Amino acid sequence: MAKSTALQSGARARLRTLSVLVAAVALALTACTGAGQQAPAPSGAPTAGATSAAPAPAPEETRTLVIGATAEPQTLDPTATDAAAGPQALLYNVYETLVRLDAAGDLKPLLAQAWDVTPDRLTYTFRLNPAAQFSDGTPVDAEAVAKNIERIQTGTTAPKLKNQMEVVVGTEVVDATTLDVTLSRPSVTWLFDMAGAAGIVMNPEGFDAAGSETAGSGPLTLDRWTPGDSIALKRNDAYWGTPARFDEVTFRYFKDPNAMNASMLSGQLDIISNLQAPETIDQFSDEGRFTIIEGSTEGEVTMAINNGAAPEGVPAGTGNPALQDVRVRKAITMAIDRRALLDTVWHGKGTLIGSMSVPTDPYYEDLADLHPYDPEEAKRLLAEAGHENLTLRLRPPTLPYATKAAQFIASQLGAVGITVQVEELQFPRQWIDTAMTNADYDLTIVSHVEPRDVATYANPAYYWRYDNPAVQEAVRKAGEGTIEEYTTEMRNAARIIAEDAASVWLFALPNLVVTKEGVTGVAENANSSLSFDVTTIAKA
């Protein structure tokens, strides 16, 4: 076997990460282990007859971190839905993976100390860290990892995660700390996917209760979950690696971005994980109190168009048949002044995009002007298609960027003769059930933060209900090919869906983070794992 390990610390680009996976370059891995914890100082009452006694040491102050967030998980199982809210709070903090993504998007060892891949790129051998254990003290062994892979493939887990694990045809437990995983075909992206929710390793004893309890191996574990309010995590004192810096980490959820800002200004929060009212950013300009971090995300703010495809066994959905006409889809795209939308909705923060790809993707091509703003051409296309008096249901989730964008878009589409009925759906449950699962919408808006998600257009069962064999073939070739072929074919797929106006890509969501003075270690860019990783964060 040719040995493949984590990228050297200087390897920053994701394209190089993928190149290492394909070429299986031999490098040595370092285990992630932690120092032991210091025992508390003893205290006691003065002895009889003593004339004086040393004062009892003050109890250690509880070290807390409070993070403001927007999208609340509907379940504590990050593998149960495609929504990003579960991984944001729990991935790497509570649940770990064989490999992880660092802030630069590079693969690093985590539960696996090292891995080998055969020259044909079909079999991976993972060597687990023998110190790794779940929060109840049970070892993280090869059998547990194999059961998690099987659970993703056959259990009630998110469709996208099943697709990511579909390439796996078998696992073999070699010994307690060695696992072989065999693929049906070479895959450039599979190991990359294993650093996200698909690769979560959960204590198999916790499978049945995963929706309301946690059973991970990370530095934190669940303390309490208050639906509608917060998730509080506590330090896992038995953690096998580097101990957590905080005794308690709380994710507080806000539906109103102004309420989240007020909580930050009043000192109730340490971090705003992603500012949802960018026009208010100047409130945090006092550098003596706050730090503003502006970076990038993988999030494509996308107005999905229900294309009407429905593979066998998938709900057909209820989209307007007019949307199956490419002329109508192009008209919708050209009726929207996306630069004005970005300025109005998101204070000009973000990047205009023209397909399901962001500038940090290795196959990115700037297609923002492929269908430029041209309301007169939009009217002409609608007339040519025979849909001059079209009525569409725009069903956005109750997320700030989505509801703001919906009102702007309704006005602009109205100007070209399309009547838009805006019907907001509570997020996450109602939107996921209605739009994502049952495709009961004409148009909807959401930010897709998953990495390399142009591949979702190769899946007719995905909620856009888009079925294009050319895209499916390009994505297949990309996954099975060399790094150069991967880049070429994914760029090809992104261009096909853009030319077909399969959706309207509004902008790439920026990473706007606000921290309290003294909080350090927050990543500038939101990496592809979806995790808001607190293991790198410190607080003075």
Partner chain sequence: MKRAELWVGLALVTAVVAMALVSFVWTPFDATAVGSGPRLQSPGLPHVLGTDHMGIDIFSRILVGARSALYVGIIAVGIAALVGVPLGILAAWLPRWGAEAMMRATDVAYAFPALLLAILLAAVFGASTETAMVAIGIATIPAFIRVTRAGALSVLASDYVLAARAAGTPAPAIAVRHVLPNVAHLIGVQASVSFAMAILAEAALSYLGLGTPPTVPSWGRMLGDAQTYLFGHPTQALWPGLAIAAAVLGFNLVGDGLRDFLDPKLREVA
The other form holds:
Amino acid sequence: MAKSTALQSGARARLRTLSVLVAAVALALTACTGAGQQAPAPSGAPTAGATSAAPAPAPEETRTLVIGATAEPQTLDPTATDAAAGPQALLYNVYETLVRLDAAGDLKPLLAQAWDVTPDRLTYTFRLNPAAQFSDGTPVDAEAVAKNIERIQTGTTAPKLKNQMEVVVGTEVVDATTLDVTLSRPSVTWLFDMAGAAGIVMNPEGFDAAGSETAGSGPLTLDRWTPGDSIALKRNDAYWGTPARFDEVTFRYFKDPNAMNASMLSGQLDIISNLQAPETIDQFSDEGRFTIIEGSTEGEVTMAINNGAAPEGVPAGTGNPALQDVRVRKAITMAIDRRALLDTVWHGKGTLIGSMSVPTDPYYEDLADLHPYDPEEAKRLLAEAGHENLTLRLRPPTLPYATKAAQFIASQLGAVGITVQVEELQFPRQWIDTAMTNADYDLTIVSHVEPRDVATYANPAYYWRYDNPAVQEAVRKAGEGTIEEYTTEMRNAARIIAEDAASVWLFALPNLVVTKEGVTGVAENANSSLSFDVTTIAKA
Amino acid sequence: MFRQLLGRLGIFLLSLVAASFAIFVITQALPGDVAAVILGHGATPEQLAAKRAELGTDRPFLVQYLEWVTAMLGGDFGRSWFSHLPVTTLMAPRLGVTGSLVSGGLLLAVLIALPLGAVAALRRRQWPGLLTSATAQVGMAIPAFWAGIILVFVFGVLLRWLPPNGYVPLGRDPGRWASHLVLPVVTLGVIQAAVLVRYVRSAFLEVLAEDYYRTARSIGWTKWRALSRHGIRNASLSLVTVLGLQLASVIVGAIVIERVFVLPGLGSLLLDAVATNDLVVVRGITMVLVFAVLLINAAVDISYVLIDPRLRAREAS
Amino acid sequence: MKRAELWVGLALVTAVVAMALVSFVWTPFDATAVGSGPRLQSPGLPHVLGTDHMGIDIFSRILVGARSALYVGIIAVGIAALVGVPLGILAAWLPRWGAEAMMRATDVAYAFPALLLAILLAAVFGASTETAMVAIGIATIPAFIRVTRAGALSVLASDYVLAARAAGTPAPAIAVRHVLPNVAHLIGVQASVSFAMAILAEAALSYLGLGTPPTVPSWGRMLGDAQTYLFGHPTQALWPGLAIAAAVLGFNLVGDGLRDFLDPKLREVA
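Can you switch from the form predicted on its own and show the form predicted in complex with the partner chain instead?
First the chain shown before, then all remaining chains and molecules of the complex.
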């Protein structure tokens, strides 16, 4: 997997790091995506005149949709950074990809009507929809797609996307609607990545101005961008597929979850894309006015344990040597009542997990009870390891959920005789520098929202400082194998790190969406495309 | 008098230099290497050197300062470290937001504080005056953001009379612009008025102690007549000074209010830049805010010289 | 009336100090242990003011929070007074041009209000209680310089100081023996008012996420946290808000009351 090699170059590492963190700030606001639950998806293989459930709007009435979101894009080019905010607003709405991810996490045609893979899994042939055109009327042809793949590889695009596209060795334009893409090695993940920001097909005319203008082929186009406030999209009247149901779709950005709630309660918003303060969910309990959707995200709130590996080329780290003893790590895991923690920190919403994997992963295995809450056993393990008087530094970033969880964990570890010193690190800079870069911590807490991030345990330089050849081997095999091998090996890796208590996986973040009465079609789960797909949404 | 005006101008310019230097020193004091902060860990020495050269942080401190100032004089506040957009581009659309909020808040504060301050001074021993003073004391003790949140709760959420937050530019829809500004302006204005009432009261009290007021009263003028004849004009001098001083606190108050009401103004931009450690942006906005305060203070100073005959006479002597 | 102001102020300040002192020896519940009660409870028994989102007793937290409020105030005002008072006396002593330059410098400093300076310092050094206190302290220095200088000027012109100078008493001795005692009341008034301002500024910074970390019980932080629950549990935001308002009101009233009490000229007018 590209992920395990992500730390090779400095700049890349920095941006990779940030992606986890930016997402952590937004706390898995990432997105809800895919085809809707209630409304039929119009874009399976959209052709002009495809049937749609959208009620025909009255001609004089402006149909608007206002979505409250947390993280605001710094640029309108979703490929320029790996922040979740760009794809959230623009992917599938303004920009389209060859293939898309639906709500179930399956690949569906979008710009490509169909695709074939050679038996050696090295060459993909995409057949583009001949109707597809950019908002200025130019057709989306094979040439344009090839230029976009090249741009991701060589342009000023996010290192994360470059890593995803690294496996591509060549493209060949067969004819206007047929494109061959050749990979250097078989990859299970590449086509999934192509359904996200890496696969965006932008009008090549718009490459230069991508940061401040959009040049997509989707059902919406940019109306105006007000930094610090909102991004307003308007209907693309020349859309080649099923037209948008809304004349205007606005993403409004809120730093303060309370302000977002106030806006929703006052009726200004139609949707809260992901509730940032789950304890406030009761405010929306009026079923006549609001609907609450509880789904899942790819995010794991993890308490990192400094496992103490010190590979060459990275700072040595300052982890307490006691943490290299698996008994101590198990004791820490067993000393924490994660159910009670979830109730306190995230209002009981979310799922308890036992490894770096969420229930929507194809390789998921429920390991939540592998090391159950048992303070007596924890004390026994600590005594056996000879660490009855352990003092650990818990250094959470200054993020609300992390500091709350830290308070809780400090209290519980104290009960089994571990003295915990809580020292907050200013987020992002101080935390990245101290915890992530220099591994100068014993314990820390952050939410990891990248998909398939179990692979980070195969990188001893990652801030877990976890060095286990068995995991590295499994992750390597997974990346190059077939779908079946991938699933087996990833499950294997997730199980090994769980048995090793390499970290404490506190819970999987839920996707909590609030909609106004009458809004339907919002996807339940957030998936790795990061898109908040409005094409499936309808409003009565 | 011309000489005094020149002197004031000189002081203003010197103040600007001192303030800009202070801001520069503070923002350069970032522990560690800026290039390393931007690039993150694992950056090669070559990459770091290239970044330092790009940022100019490899040059002597004074040279960097002078370059920053020179560029600002030409309207160039640098580019954001992370979004790479010019700071002026980031600030431009937000000036109107902060401007509307600050001027609205200040205006409202004056409209409330003038009559209440007069009442507090003239009826200082009776219940209207006592009540006014007491209310002002309580008002000063309330955190502005708390007041704002409560207003949002009552008028935005419970009653739904006004939008709880957000902003619409004046040019797009004047009606919605106004409705979105009501709650923030009221919050800012009322809290500032509480402070201002006290100054207005003491300004009037000073007038009441002056000879001309006593004379007017002794020849049978009513309090109100004596005060409106002599008082307002004389009190307004000290009020102008107070307003100048207050402006700084109104601008800073606006930073918090913008966060409460999700207004895309300079304050929000500043706080966002602080959150991402984008010091170029932080530096630029701080400079603009401090410039505004110093400019107003200079204007107050100059108007003082122009208005007050006593001061003019004293300076001339 | 003016006496009443002073007494009310003193009563409030005493209450805050008493809360802080009591919290060292007794709180009804542990103010930091998570889950000392069910979460988000309304006022009642045994939690008189209810519990917060972590199940911590709010009354206990308010008591301990008084310490933070006083701590912030004492350090910030301490910094301001320690730097501002000597500079103020110096400014009174300096020849005219020197004093002029110094007062102009304080004018420039006035353009950096406490909150702006705190935001600036937080951007560079990271947010913490310490950064906030230092910023508030520095921003308050000019006020102390002005007040001290004004008082010191009149003391320096008095007969006994002139006599002492004529007798060859060294300047530092005059400053300590004659000037300081005679401006102490002015400094006391300023300290009281600045104390109130420091508490307000800390609350605003905590709301912005640039102040006290959550593990330390602080009124500003409690208020910031509580606003999340405002719509469902309004009393959560009520108690820390009242505590802040009471403390600020108390210190402001003491400041005003002291000023009027000590300054006969003003008393006559009022």
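Throughout, rigid core stands for the largest set of C-alpha atoms superposing within 1.5 Å between the two forms. Predicted model, so just to flag it, every value in this text is computed and none were measured. Residue numbers count along the first chain shown, from 1.
Within the set D106, E298, R235, D82, E298 is the hinge position, where C-alpha fit passes from one rigid part to the other between the two forms. This chain moves as two rigid pieces, and the smaller piece turns through 25° between the two forms. Taking the core as the fixed frame between the two forms, we note the C-alpha of R495 moving 5.0 angstrom.
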